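Let's start with one chain on its own, the form predicted alone, as structure tokens.
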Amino acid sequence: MSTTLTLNPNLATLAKRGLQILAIGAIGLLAACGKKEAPPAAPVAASAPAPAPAKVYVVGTDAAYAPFESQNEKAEIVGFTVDMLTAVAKAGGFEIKFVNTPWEGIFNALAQGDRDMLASSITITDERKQTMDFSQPYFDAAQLIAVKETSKVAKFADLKKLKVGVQTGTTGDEAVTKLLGKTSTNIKRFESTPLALKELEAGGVDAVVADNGVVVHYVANNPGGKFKTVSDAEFTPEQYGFAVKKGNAELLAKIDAGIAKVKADGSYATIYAKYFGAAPAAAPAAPAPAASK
């Protein structure tokens, strides 16, 4: 016998409407499960730029020219034209690097980039002109003949049947070479004035021509070499400049700005009576046309 179970219509209903609680109560459960997404962040505000290092110009100078510019026992590069240079850097606002440059090379130097300026006691010459800028000049000078005590040299033109010592590629080089000429035998180049003034005192040449300042050093910390010095009126005046590379005019109205304010406050008379005993007789003027370095 069978028996037919008869669902109250009302528990139906119920039932139904159970089954839709449950459903909607499932998807609003999967809903706040699911993955929210993230606010948008805000913007980062970006970072200034770090300040690019300052130009550190490097200077090519051929230490071996005291008092302008040598080494000293810590083989630092020190001087009259190291002063002056430093100096004029402070006072134009930029930062400057001195190498330890041989003079035969260093025009090259410049020209080729690896050097940004040279102070080397560089005496500005229109020939040099042509192929560097230069600064206002920094330093007069003039030829200077040294000799020993018991020489009778008494004027320039007195050398020509001379042995005579210079250093290489100077303008007291050019000098004795238009005295004696360019094929004569009796004119010795050396690598630095220094060297000249040794063989000098060794007997191996009558005179040395170079720049006053050097020659006068050097006569006076050597007094074992008995030396005297002979100056001619012949010989043309000469000045020292800094040298850029030819067309760097940026760089060279820094370089003028500085030696303008040190000369103005005074600090050019300072550095100058440090190696030079007395503060100059003037400031120094404009170039001359033509050429001791």
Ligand code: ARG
The other form holds:
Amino acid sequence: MSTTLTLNPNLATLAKRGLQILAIGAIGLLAACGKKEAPPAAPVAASAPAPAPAKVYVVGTDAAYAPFESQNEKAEIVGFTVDMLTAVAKAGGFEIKFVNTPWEGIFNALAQGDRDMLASSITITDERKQTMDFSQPYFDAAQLIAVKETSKVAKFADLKKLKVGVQTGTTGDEAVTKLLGKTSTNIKRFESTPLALKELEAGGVDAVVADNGVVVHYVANNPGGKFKTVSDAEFTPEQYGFAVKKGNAELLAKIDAGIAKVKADGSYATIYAKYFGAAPAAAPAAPAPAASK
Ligand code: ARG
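What I would like now is the form predicted together with the named molecule, since the data block earlier showed the form predicted alone; can you produce it?
Up next: the whole complex, starting with the chain shown before.
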């Protein structure tokens, strides 16, 4: 009986010590866990604050528009517009990323904020200015007619009774709609300009009306198509601009600053010559005259 009594204090001590060890262990574990969960305050405080990543502006372009914007074998978007805007962005101090965007949804993509800007050989028009803002003009253009070599078409008015292919919603579409009438079934609308030109080759349309630079490039690169071009002074002079969402004055200012720099330092003329053979007589500098409508 007494043994039990004498042993008890020892056991109690052992038990106490055991609990103490367990408790210390538990505290240690808790401390370790606590350390893991706590944010590593020291290293962050010690290092320099990370610079905010530069904003990369997403640029929408319908890359079926050589030599302005098209895709090469590696599916990279290339062309005059790409070289031009890349130089403008560098000069203006901003970063860009081109994203192929179908023409038919391109203005909507800008309005919705899916694209920060558009660089797609877009003609500055009064109508478009209602829903988006344009940079200073960077390229002069006009409509040009493509027909088969054997065609009798000599001027725009000659298309009045013919089947004419256009890219939907372009200034070419507008011009042809004006000439043939809104309800004309002779206007064949295509989702891209090359598709309209293919249809001309196939004989499905008698003519195509589109931007001169693209028509000239297509005709030169498709000798098998046996095309010729017909120009007409009746076509309204057009100017291309980069478009931003209405009210995006911050980005617009950067773009315009970049355009002014590349025109002044000669890089615009170099890029122009790379694609069009000769430097422009004078780079467009004045605000675009209202094209069409
Ligand atoms: N300049 C014409 C317009 O603004 C045609 C532009 C088409 N551009 C393109 N990448 N498909 O209507």
